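Take a look at this single chain in structure tokens; it is the form predicted on its own.
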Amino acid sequence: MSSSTSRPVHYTGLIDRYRDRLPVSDTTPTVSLNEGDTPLIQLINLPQQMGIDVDIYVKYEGLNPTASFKDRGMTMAVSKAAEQGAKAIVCASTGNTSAAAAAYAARAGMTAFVLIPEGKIPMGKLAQAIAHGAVVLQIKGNFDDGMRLVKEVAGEAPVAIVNSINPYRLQGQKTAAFEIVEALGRAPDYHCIPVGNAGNISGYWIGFSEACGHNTASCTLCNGQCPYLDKPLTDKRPVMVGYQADGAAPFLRDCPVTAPETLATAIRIGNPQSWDLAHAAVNESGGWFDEVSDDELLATQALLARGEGVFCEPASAVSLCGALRDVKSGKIPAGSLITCTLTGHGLKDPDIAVRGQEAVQTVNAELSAVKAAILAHI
């Protein structure tokens, strides 16, 4: 018995979906688990209470398969090493790099090493990369000394490296702005974003300079030829705004910090590697680069996850806490729109969403003690 109804297309990830956006041939493989098109959120109740004329979006990248933007770039850098003919990859990582890289290994059937900080990887993100069967080496260092080590190791060992120093990385993650300017139908005005080894800054510039025909210095792999330039989906890109914790604010100080403390652990970064293209993106669009406390991201954190239901990572909260500042401030002007990347999920970090919380109560297993439990709330 034949049937009329059509056959719903299936999503297969990003390299499918922007093949034509992105340097990869009919022989690339693609190694994916259908990441990408992650949710813009339009935020509705924060903006009221604080009483500011703004349209704010979160762009949530914790729904990516591992819980974080890492997924994007990391289906390019493995793809391309699997094209190379690679069998092992390495990175150097404060969580979210390495559940990435040992996800997207085990799908390419390769071995994934991972180096970490001793003692400084939040337990969510490093079971993701023992639960995926990486190698992990713990150094007594930090995230600054394990990307030194990992670039001194690839020209020892045949491993290739998918930290973004890898160019691939910022081909995938620059696809998250294709989604917002699709979403919306046109650039935000502002993009907010977190700002820790300074890939995912550099990543969106491109996405957002392609997008409008534009190119852009930090657009290396397509010979000054994107696609977009013959066919913009947009005719603006928008001021860039990176954040960076206070501890951990090298582009604040102009200069690397030796020792860089944050309880954010993602962007718990003192040498960013992509400090050149994170500056040409906030310099040509005429941005700026601020920092909050680790007590200021942590309240914006709280604020998101009980007034709009989505709870993000630590680091995530310093888009939103520091857009929301500017915003007040009127440094981002009223009526604008503003997009923030939430970088990765809460529960990567769970911990530090509930320290310090009394949340949970505990009552005899009897109707009058639970009716009395809800009726003092109400």
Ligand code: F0G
Second form
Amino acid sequence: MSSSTSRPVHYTGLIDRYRDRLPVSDTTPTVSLNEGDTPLIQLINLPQQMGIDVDIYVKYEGLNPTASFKDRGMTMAVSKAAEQGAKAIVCASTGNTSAAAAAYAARAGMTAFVLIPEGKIPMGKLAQAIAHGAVVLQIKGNFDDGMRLVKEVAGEAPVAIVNSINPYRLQGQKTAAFEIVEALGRAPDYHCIPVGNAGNISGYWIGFSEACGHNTASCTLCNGQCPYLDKPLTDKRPVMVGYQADGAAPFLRDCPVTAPETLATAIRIGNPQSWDLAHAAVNESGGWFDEVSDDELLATQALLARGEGVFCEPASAVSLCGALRDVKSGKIPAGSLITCTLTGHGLKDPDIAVRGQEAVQTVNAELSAVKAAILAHI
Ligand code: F0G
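Return the structure block for the form predicted in complex with the ligand; the form predicted on its own was the one displayed.
To see the whole picture, the full complex is given below, headed by that same chain.
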């Protein structure tokens, strides 16, 4: 790499990459697993098969170190917790936050306490929390109960909250928007994203806003410091579209949902903590919220995995699912440039992927049997 480029030869994570756009100082310890810098993949087969005239890219956040977008927020939250002398962190989680908290706590030499809803965490995510040595507290309640308990316990025990109500989380997550604008050389026309606790849509809106020199009300930490305010990367922001699972869609009901239910367990959330920020992102951008059914989101997960070779978890497929539907209906016009966040890797929840599939055949260990099986598919 030539010395004129600003990127280090060895990518060392998003805090080093975007140090001048994040609320860190030279004395902030960097707790990183080289997160960020994820691929923005253009879909080539699906638009052609569906006969739709749009440019769609997916931001494949499943390729972060713990296989979800949470690593972006967690590097910031744990670095700032370390700066403030914390020895322990705590979060409520539907699985991915707990995996990221566990890994970054291990990296920082801290203890992670994670509250998860009993029986509602896919095996991949649970395995991560256990593998990284987190103290896993399975509660007899859902994510919203866990979130309430985390806020209460942080007032009574020496633990730093690393859920997205911690503003450093959104600061880390905004960097995905920077990467998208840098990769495209412009902002997309539409950015489509799954919404659960509503932190990520809020983080992207901060990022897209800063990239074009706008200050948002939510951007208090970087207010006046962000170099993009003087030298914007782009001159516009995308329309933000937030999609939810229809059994867990408080933004569509316009009130909290008391018993959220969806197979997309990552977004099985009824009382989103970043309610106002998410509304601001959608309203300021001229966007909307919409909902998709479990059948629709699972069909999109399979379509993407088989049609493009990109495997995301069920909650992640919600963004593409909604985007494709809105393109077909014309709500998103032909000719648009669309980006969709794929929030987590499909391997997080292998049970869902193999559910109801008859893709595995057992054959005798003989040439004739293997040949016959191959020829039956050609
Ligand atoms: N997609 C995945 C894979 C997630 O894990 C989450 C949230 C979301 C989308 C929604 O993002 O909450 O910022 O609106 N997972 C959290 C967790 C709640 O505990 O892992 P959001």
